[in-house]
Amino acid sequence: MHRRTLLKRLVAAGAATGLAPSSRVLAGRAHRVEIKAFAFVPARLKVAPGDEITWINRDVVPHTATAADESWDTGTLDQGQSATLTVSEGMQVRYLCAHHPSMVAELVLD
């Protein structure tokens, strides 16, 4: 199956998941990252494997959290909605909003 799909499978579940095959997932920390006037806030967060990251939607239009590289997605969230994911070695720390490419943010792998 390929891994985005796989991916967006275990979002849609309520997972969080390691997205790197071969990283280790560690017990971390839990990170917001809310969606509002078309920005991520914070636009910069520094994380660890094993943190999670959930994004909420709080603008009232669907937007994404989505790897520069795509090689992970929240998939698209709508109001109120939210997506977990864990952050993982290796990881695609530059991400946008598939939807509104002007979106972008980062994450800064401690």
Contents of the next structure:
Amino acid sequence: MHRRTLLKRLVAAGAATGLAPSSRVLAGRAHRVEIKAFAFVPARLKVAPGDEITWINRDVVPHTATAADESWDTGTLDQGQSATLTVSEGMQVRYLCAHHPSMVAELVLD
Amino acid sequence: MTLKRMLAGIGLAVSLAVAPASAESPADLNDLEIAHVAYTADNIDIRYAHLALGISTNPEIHKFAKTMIRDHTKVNELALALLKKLKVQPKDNFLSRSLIKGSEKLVDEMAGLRGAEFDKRYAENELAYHQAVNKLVEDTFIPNIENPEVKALFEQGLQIFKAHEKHAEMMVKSLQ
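Cool, the form predicted alone is there; where's the form predicted together with the partner chain?
Below, the chain from earlier opens the complete complex, with every other chain and molecule after it.
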């Protein structure tokens, strides 16, 4: 199964995985990261477990948001497409675009 | 490094002499000729990428090559859509022909290589190619383009190709 499909299905179904807690006691905050001009904006994002991050691609070419150790991945996002991830304890905080690896960013876990 | 030396480095024998009136210079190209050069340059890089996918077994080379195909195809789609909207056709010119001639020699050379030797040559050429083309686009084409929509497309393209240049640089370093 493609990672992108897995990620989306898991987030949608609220299943217990290494990426999302099995029962969300408190609803976290929602964050947005825009992918534009070959950069993640913001490049550093303060988040806490239970928060949701939505990446949206504004560029004409496809991008991804992929953990540096490949432990999580939005999959390829075409222009206008988005993907959402739920933050978990201990998740990899450094990430990049798998297609354009000079594009890097990081999450700052509370 | 001057543009002339950069272009010579990627197999182009282009005269960039400015003084004689009969000399051909990239600075003298009009919008339709510039569009033709860009389309040609994109297709050349797509061709190199297909060669890399056929010959290399290095996963990083494959990732880079697939990005080249994906991105350059997208830029060409946008360029053709814009030209269709403007009801114009790109125009062939000396620089497009030089690019094609140079690329034929490189394809012949790279097709004879295998393994690490191929990977190194492909990566180094991608870096040199993107450096040369980006300099041409930034310093000569964009300042000279008259149509604002064509100019905007080239500015967008330059952003993409600068990311490719950085990626190529990382690839070259990883193969050293």
